[in-house]
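The chain that follows stands alone, in the form predicted alone, written as structure tokens.
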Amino acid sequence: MRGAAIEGQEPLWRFARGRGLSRRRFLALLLAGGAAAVLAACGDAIPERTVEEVPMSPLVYKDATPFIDHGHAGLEARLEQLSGPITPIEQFFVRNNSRSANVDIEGWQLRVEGDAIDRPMALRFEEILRLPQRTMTSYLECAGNHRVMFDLLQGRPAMGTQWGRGAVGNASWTGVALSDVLTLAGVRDDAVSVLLVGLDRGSPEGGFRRAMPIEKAMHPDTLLAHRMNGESLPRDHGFPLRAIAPGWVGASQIKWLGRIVVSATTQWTRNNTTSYVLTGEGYESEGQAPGRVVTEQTIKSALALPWPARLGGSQHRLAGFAHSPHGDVASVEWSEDQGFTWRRAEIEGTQVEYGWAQFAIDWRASAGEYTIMTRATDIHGNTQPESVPFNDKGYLFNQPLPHPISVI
């Protein structure tokens, strides 16, 4: 019977064997969770450093030990090490397009200019601090979080750093509303586009830059933050000032902010034409972009366990995180039979502002191989889809993840 099982799944068996799975483990996973569980377990063989590095000075200032190190692309958090609603700075993921900038605060200014501004200006740091301040909780997530799942679950690798589930974190941010800064500079009624430019070297055009529509820029909860979790913004996270745009992909939340350009026409740069755009079969062009420009994130959930996980004993309380750009998470469900039946997980605590929700599952299991899937639904009825269309650069993957678990 076991020989027949492998014979019927020969391409999958060859793939799994090439990723280091034994025949016994392949069969156990296949019986427990089907092909999805096998593909998920192939993550065992994914090297933690997923990009080739050219010898260079360290990318970041923080200790890389707690993270999955992706070399010059950044540091991925290990969800199993996160326990509270707020992600500690020392465990908050880092996604960089170049080395973290070291900005001299004494000479730093924020320039605000453009053809849709009446009063171009340059604000010093102390002037930023004199504007109305607010503190807000918001999760922040890379557009490519879960990218490796296109390969593991669909068998189609996407371009880019093969992020797992940890290019996300939840923090408290303190700063000023971007709308207050734009109003101070005399933003005009014909303003259409707001370009944020960093002081790093993350783009051929200069600093890493990305535009957002005036509606998002003028939203009262789009912040220019100078504090994170009550501390001065760390260098790796954008000191002295960065954008926080709740619910939008991390690429829109520019670090080491140095310039804002407000225009009466849509602004196009590398990061909304050749990067951060959904391209491939079925994606139509948008403006100067060859596909659909990525702005909002997607609803997601994930277990706070190693991938794959090994657990001892029989009674388990499994924790996890869920978040949606559209509103609070209303429910999280879980399945151990490939999604044929679903049960409610427990939502723990209160979801604050744009933060994530924590959930827990009470699960009893004897020794063996299992696969648990989770899916979240928000208060507006948005839920994780059964499948996600492939795009070339692997953005916005959010189908339910079959998490392989060995109980020993």
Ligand SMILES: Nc1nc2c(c(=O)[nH]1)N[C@H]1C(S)=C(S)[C@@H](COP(=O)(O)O)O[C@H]1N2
Contents of the next structure:
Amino acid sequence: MRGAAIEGQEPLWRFARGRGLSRRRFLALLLAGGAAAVLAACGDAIPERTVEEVPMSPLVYKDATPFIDHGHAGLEARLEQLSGPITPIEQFFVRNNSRSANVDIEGWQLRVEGDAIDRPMALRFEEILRLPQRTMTSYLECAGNHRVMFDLLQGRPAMGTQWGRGAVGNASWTGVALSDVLTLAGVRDDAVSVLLVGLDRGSPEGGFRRAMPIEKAMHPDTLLAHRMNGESLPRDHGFPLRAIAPGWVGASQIKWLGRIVVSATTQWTRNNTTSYVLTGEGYESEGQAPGRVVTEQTIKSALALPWPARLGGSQHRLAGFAHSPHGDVASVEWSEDQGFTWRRAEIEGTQVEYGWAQFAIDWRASAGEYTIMTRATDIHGNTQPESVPFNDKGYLFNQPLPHPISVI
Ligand SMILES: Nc1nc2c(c(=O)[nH]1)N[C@H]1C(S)=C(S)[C@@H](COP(=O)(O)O)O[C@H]1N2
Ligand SMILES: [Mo]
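Next block: the form predicted together with this ligand, after the form predicted alone:
Next comes the full complex, and the chain you just saw is listed first.
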């Protein structure tokens, strides 16, 4: 009976326990007045404290040596140096819109508020740790990954950092379900939009922020993560807490999370109007956005070789990565004749949850100049299109890449 009463209320119970309530009192309050009574007994919200970015914090904290350095914009991974399924933190790309924030955990809190929240609250880090925890593998990719290819392959440069193929990585993330936090805060039935706000400064609106629809926010696999690859979340990746929204573009996966605003109306901010919107010829406006708001990623594949590559010998085993936001990669094909004929690559190992697939190609070629294209297809039949329509800011480029290779 008692167990049954607590069932379905685990987040609330853990929260109440953290605020010193006994199990007995918790159950009594729950029966008498529901979640509102429990929260009332938990005491007032924690007084608000601000977290300042350390004025002299560097652009990034990690060693830039293994990366292609894009200065202010961040660090791009060198795919040819990545081998295993999980990308080590030292090689995981960083994309910052200002600087990596240096958050003091003592003063940190996560505020949850908005017109579609019944019980605005501020959670301390220990309280996040008391909610049900889970670990999940997911790849994370910037909306602008492959952007330079609009220039190289379509002859039309797009605005923004000229990322090659390394604004992507695959990691395991540990944290709590965003839905548990929203439930705890009494998310209302009429909620439609969840704005996540980072504590980094320097973006035009203050902390970098982006809204997602309530359906994505309440999805059980949308997490607030505090560990990456089993380690405490590194400063460059959002310490102490970041969002992980599997399959969605990197910009939705807010780092240094400090505030969540839930509203009954769509929230329009810079990152779903000025940026992270597909604009240009052929794109219709959407709400206050001048084009189509970018949400999910697109299916892609890339060879783990330098661009261009130089290889010695005649027998080659080429490795690569493929990922789809919609599910497992079912096949990767490759072509050495600009896409006229395709052969199957080998998928290596197993794909874990929202993680990427690794593939390999056995290729025989003597000295000469070649291009090799790869094309991934997922279990739902999504595949890379022959050509991607241009958009001004160069998001979501996913046509097969003709990788230039010299065999010497
Ligand atoms: N607070 C905050 N969150 C952020 C950003 C940022 O600049 N500030 N950049 C976003 C973008 S554009 C990307 S691609 C990812 C990159 O995550 P990573 O640096 O951990 O690889 O973080 C996202 N989250
Ligand atoms: Mo990004």
